[in-house]
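Here we start with a single chain on its own, the form predicted alone, put down as structure tokens.
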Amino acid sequence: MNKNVYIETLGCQMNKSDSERIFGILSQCGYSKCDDSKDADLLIVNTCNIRQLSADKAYSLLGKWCQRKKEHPDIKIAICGCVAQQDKEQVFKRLRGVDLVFGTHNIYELPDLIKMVSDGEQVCAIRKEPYKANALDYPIERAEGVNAWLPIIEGCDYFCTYCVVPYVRGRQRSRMPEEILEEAKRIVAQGYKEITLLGQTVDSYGRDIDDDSVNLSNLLRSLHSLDGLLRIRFVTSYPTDITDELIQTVKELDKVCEYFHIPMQSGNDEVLKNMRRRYTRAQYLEICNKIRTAMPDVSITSDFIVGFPGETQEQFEDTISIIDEAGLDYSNTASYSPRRQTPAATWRDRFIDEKTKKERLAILNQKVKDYSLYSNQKCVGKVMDILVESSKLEDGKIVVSGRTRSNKVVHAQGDESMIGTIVNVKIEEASTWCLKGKIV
């Protein structure tokens, strides 16, 4: 069987990593990856359910594909990821043209599921617990480039009142270090130069394993010894799981980048308590100060939600002020979106109106832009190590692009042979989202 599969991936890096694994598994079932949905025999949308907008986008895409299926009835359509895990058979009621619904725990069952769908069945496969399989037994068709995703932990134990992750990804599950190390060796053997370790709370890695030696610091030290690997990153960190040992490890290891993504979600203590976040504004600032004291050139980024149920104007202003006080180089932002199963979704009497949420989000986004520019301007005049990731032709000249150790995007005139190598760039110009400079 020679067929094409197209996957539209929505959401976080974990979803992107899942799609790479799905491509690899499907390659064993006779499917080849294609970049145009019009060429596909199998269409899959890998979904995110963090916000309603993401779920709506997934269903809109499925609707378009189901319309196409009326003219091409042999096409198979599937939905996976967090929306699939939560909505289950309801997908079929909304869109009869969908052939397969499979959840976040069912990826390694795909060969059997695809066979059932190919035989004409309509299949919904949603497990409450992960399908037991050795991930190393399955191929992974990674995206081309310099960086590779490597999941080390999945799920979450924190149950923040706004977040659907524990309900659709399950409780925290850490992979064994020897399995992670073996996958990392394969990544390096394929020519990737940078590995990003993934987890919803990546710094709590190992807490569910009955062995005190299994933690993120020791894992980083093991990965650091791999020949051919130039850089290591990790996302996303939960604030109070960032230990002094982890900070010291990042400082000591040359290959581990000075970059922490630490979602705060709100700058106000009362809102943080209502969100069931396990820290205060003062504790978050203390963590940032510890990191900056150890590594002055570190970059710290964050996530924020505006318009959480009951949030007052004064509480929102605490979120605005924390950007400067914590020195956050960049932040992802969103207005609150109620998610089914979460406690906050039941607090309808405290919901903030859409107009107010939109206004607050606009103010926060402008603050993030302003500080991002300020942060980038501090780099002007410095010589920084850049891992080159790509190149393109601009005005007859080759411009290479890459990132600093602190995760800032840099453009400089160079040549294609630099891709996958580290070059020194003197920063000459800063804008809101990137830096420009000259290779020295």
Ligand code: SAH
Second form
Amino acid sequence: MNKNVYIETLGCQMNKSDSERIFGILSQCGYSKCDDSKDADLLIVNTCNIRQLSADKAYSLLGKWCQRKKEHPDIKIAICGCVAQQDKEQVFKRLRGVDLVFGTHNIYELPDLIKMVSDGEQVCAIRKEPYKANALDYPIERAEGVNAWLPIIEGCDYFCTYCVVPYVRGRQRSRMPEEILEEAKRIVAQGYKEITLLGQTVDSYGRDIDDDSVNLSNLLRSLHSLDGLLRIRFVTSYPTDITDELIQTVKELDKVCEYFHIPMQSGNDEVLKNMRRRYTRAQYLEICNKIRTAMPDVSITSDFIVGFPGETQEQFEDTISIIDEAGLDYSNTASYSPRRQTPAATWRDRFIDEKTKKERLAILNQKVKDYSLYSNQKCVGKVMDILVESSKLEDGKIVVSGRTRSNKVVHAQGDESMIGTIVNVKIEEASTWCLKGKIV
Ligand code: SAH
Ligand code: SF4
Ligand code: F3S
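Next up, can you give the form predicted together with S-adenosyl-L-homocysteine of this protein, since the form predicted alone came first?
Next comes the full complex, and the chain you just saw is listed first.
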């Protein structure tokens, strides 16, 4: 009998990519994807644990589903991802209606787990180490569109003092280049035009493989040769992993977009040290300068945390000033949230109060917005290559949307047939979050 599965995906692109794999595996177990949770026989929340807010969101959703289960006792409820990996059986204590908890390393065991749950068992499956499986043996149900995610490296070895990722995703593991290339070929054969390579520290790709030729530059070169593929991106970069060779490779290869996401976290050296980030403000600036010298039209984006334990007002101001100094086109911002198992969470005597954190966040957000507008305004008058991703009807006209090589969103009047192609757009208008122009 065919059943429906609904997945709510929270968190980063890695989770989105995992959900596509989960859909693929479940399709082999007789489940079809549904877009409305009300139609689902199986409800899954794929969780993010990066901040308390993200974890709370997952539990509030589960709570709602468990409530629904009282009227529809046949539905099954599951939680996976980065909260599941840390909370394990504790989930059942909070919410008895949950049927299945599975971790970030258990995706390939799903057929067995689903069978147990269908037989009425309550199951918690959390592996400490990844399950050895060949990803190519499993179907993937990717989100439709122009862009496809391709994870190349999982986990993280950096252990920044605030971050839960190494505890919930495990140590760094690079996939073999042959496997990645084969997956990329399948992606292109399915009609996708852009591939985004994923990893928590994507440019440390290959460091855990005993072969010097396995690195991001060489991987980009081999993917570049795929016919039909128009663009390649990669996220997220760790500042000091960006080698001169990588910068040269991005510059040389037409399909590789001039876009770097390089989280800095703080503009102050003392805070960076306490965060156990392995670079200084000066080093970060030097990396940005090198990239910009090689590629003047590049976009560099970043992430920042405000209110890290012990952060003074002066140290916070170093974060504000780095936005202009490094010319950061856009930044994600967050207020520090203590995470279980991480060292910084024990530094209670140095915690910053919520009010100060909120104020600092608001100031930083304004700064980021101002710079984003400024950066977008610099595009006005230029003709930019846009890979068209979607179209919609607006006031009786068809407006297409896509992104520049530098990852800026652009809207222009066009038609549906342009989806999946690159068009030239003369930029006429800039706002904080997007650009508008005319196809030329
Ligand atoms: N691997 C990336 C970041 C992954 S997590 C890197 O090294 O930069 C995504 C972002 O979440 C981080 O860049 C950081 O800004 C934020 N973040 C991580 N832990 C956090 C915490 N405990 N509180 C607030 N923000 C956090
Ligand atoms: Fe977390 Fe640091 Fe690893 Fe990024 S590099 S995932 S912030 S531990
Ligand atoms: Fe969140 Fe896990 Fe990604 S904690 S940011 S979903 S790796």
